[in-house]
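Next up: just one chain, as structure tokens, the form predicted on its own.
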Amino acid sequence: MYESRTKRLNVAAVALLGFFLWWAQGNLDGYKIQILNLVAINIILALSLNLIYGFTGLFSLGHAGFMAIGAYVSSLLILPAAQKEMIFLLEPLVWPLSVLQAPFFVAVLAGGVAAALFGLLISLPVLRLGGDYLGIATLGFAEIVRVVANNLSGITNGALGLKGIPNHANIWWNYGWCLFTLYFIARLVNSNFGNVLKAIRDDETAARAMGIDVLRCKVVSFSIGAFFAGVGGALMASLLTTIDPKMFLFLLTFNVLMIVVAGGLGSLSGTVIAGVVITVLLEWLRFVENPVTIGSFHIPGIPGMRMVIFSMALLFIILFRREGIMGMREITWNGIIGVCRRKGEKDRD
């Protein structure tokens, strides 16, 4: 009975989201639609990192690298052959990428699979490390990907990047992938395998003593997280219609990490809430980078000031509310109904 009610409520919530997206597409301007798209992509990226860091306990800083792989693979597959010939000025694009073209869904899927394969490749040696060493190793991987993309002119077009990428990543594609990511990771972390990942996170030594193949579970979790990071990168590339190696700096990983930490490590609900709030605030706070004149007092614009503000906010979260918005708690239909019932009983009294 409870599961049936939960399914009906989930369907109703998805239908309500679909109605809102339909309304937004017809009533909001392009800038607001762009922010809605960024919300969906940031939630995908944050959920994938939360699986690796929040649920498995792997301190990874390589998300920008997986995003770059997904973005380049997907973009090369959806770019028309004539467009590829036009933008590859330094060196012709290698065959068969020069003539290969795929539908958008296949291209995004290929970007995710390519990122997952790289995640699998590096996870076998890197995941034997732990703590800060793992973070440094994955950060090094992301930097290697960026440097290779900057110099591999025959595939990535080097520092010039890829321009004129078809803008297929509309609001329906982005939120469709967002819902699938949320559903998949929610089912995963609430399964027996998810309990194993949490056991590894809480006490790796005890998990190993219980007979759990710790390295294999870590590799699976890391590869799944890399897959969805690649999907997020592919969607972002199509949304922005242009990519270059300078996009995939550590700052990109920091933005995703900020959402995960603010929402709560090990909380999918917190990740979704923080993804919405932080993405909107990152855009809203752009005004602090513009010049301000108050009477005769002039304050010049300081580029990057909004990131300084968010960095300070992240420090405050770590110092004073380390568990984030939700901690490890989740918002469930059962909890919402319980709160409503208690409120109703209180109002009657």
Second form
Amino acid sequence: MYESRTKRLNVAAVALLGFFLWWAQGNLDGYKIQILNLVAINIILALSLNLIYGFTGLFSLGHAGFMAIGAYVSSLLILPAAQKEMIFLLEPLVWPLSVLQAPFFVAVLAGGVAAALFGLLISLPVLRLGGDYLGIATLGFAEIVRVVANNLSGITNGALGLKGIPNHANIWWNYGWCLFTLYFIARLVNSNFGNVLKAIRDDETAARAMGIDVLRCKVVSFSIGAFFAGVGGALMASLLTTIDPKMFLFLLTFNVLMIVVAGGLGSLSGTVIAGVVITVLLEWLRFVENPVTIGSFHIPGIPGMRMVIFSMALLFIILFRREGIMGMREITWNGIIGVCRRKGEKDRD
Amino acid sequence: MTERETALETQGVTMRFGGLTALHDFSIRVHRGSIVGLIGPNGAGKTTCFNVMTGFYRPTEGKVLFEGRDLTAKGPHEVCREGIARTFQNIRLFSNETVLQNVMIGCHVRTPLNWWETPLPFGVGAKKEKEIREKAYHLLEEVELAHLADECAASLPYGAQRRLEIARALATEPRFLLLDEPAAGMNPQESQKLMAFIRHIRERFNLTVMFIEHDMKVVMGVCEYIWVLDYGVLIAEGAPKEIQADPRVIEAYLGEEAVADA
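Okay, that's the form predicted on its own, but what's the structure of the form predicted in complex with the partner chain?
Entire complex below, previous chain first.
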């Protein structure tokens, strides 16, 4: 009974979201639509990192690397041949890539698959490490990807990056992928396979004793996370229409990590909430970087002030609410209905 | 003792950590279907012995055989797949998960749910999920924890956590169960109940049980055969009566109190 109610409410929520997006497309300006798009992409990225870090306990800082792989692969597949010829000034694009073309959906999928393959490749040596060492190793991986992208001019166009990427990533694609990611990861972590991942996070020794092939499960989780990071990167490339290696610095991983930690490690609803709040705040807080005049006192604009505020906010979260907004809890329909009912009973009394 | 009756056998197992020999030339044979004990003073190498048997340590020398198959080179999860399950001295539950989820995790080794089976709410994955949930629930009923199925594992009282850990081990469908100090921290009534419980699950699940225990009442009450370790060396073995009378054991372990009793 609960299950069918949950299903109906989920369908209703998706319909509501669809209606909102349809309304937004007709009534909001381009800047606000852009923010809505970024919300969707950031949620995809944060959900994938939460799967790796929050649910499996693998402290990974390699998200920017997977995003870069996804972004480059899918961009090269959707760039028209003429455009490719035009932007590759240093070296012409190597042969199969110069003529290869794919529809947007396939390109994004390919970006995700490529990222997942790299995830699989590095996970075998890297996942033998634990804790902080894993963080350093994956950070190194992301850096390697960036440096390679900077120097492999025949494929990535080096530091010039790719320009004029077709802007296919509209609000429907982004939210479509976002919902798919949420659905897939939610199903995964709520299944017994998800229980196994959480077991590895909670107590690896006990998980081994329970017959769980810990390394294999970690590799699966890491690769699935990498897949969605690649998808997020691919969508972002198409949304921004231009990418270059400088975009994929550690700061990009940091932004995603901030959403995951603020939302709660091991909470999908927390990630969604934090994804919305932080993405919106990141834009809204731009005013603090503008020059301010208070009376006769003039403060020049300080670029980067937003990040100072965010870093401080993160510091406060770690100090006073380490488990994030939601901790490991989830908002469920049954929970909401339960709260409403209790409130209703209280009002009646 | 014929080959068929032996469940687990160790042959000259030696475990060295650098210069320290934690276990020296340890050879035992455990009868199938028996309840046996491993005792010894603190630091005698009992837990090391368990860690060797369950694949957490690879012995420096010697072999571990389970039902005739060599386990020496196998990792913990492979040993579990072979049919040996264990509990830990300091309870190691998955503390953020519910009681039911803890047991479900134990079911994974026999009914593995693959990641690609999870997205669809119907089909093979959903069927397996249901099967696992039901099996886990039945096991909880068996250990009288079913009413706590949705509680967080960490919130359980101590005795219930011990039982849950055993239920989780049973979920892996073992034929051989290793219990590391199951009665630690229990009062006499609780350990009395535990003994009955161990006998019950042995019958119910057709197990061979080996455990480490400090509580002599439990050891002498439930074990059919006992091995005594001291400083990594096997100093005595036999039925409880013989062990109680063995002067070396009394000297090494049971102490003056036992001498006075005898």
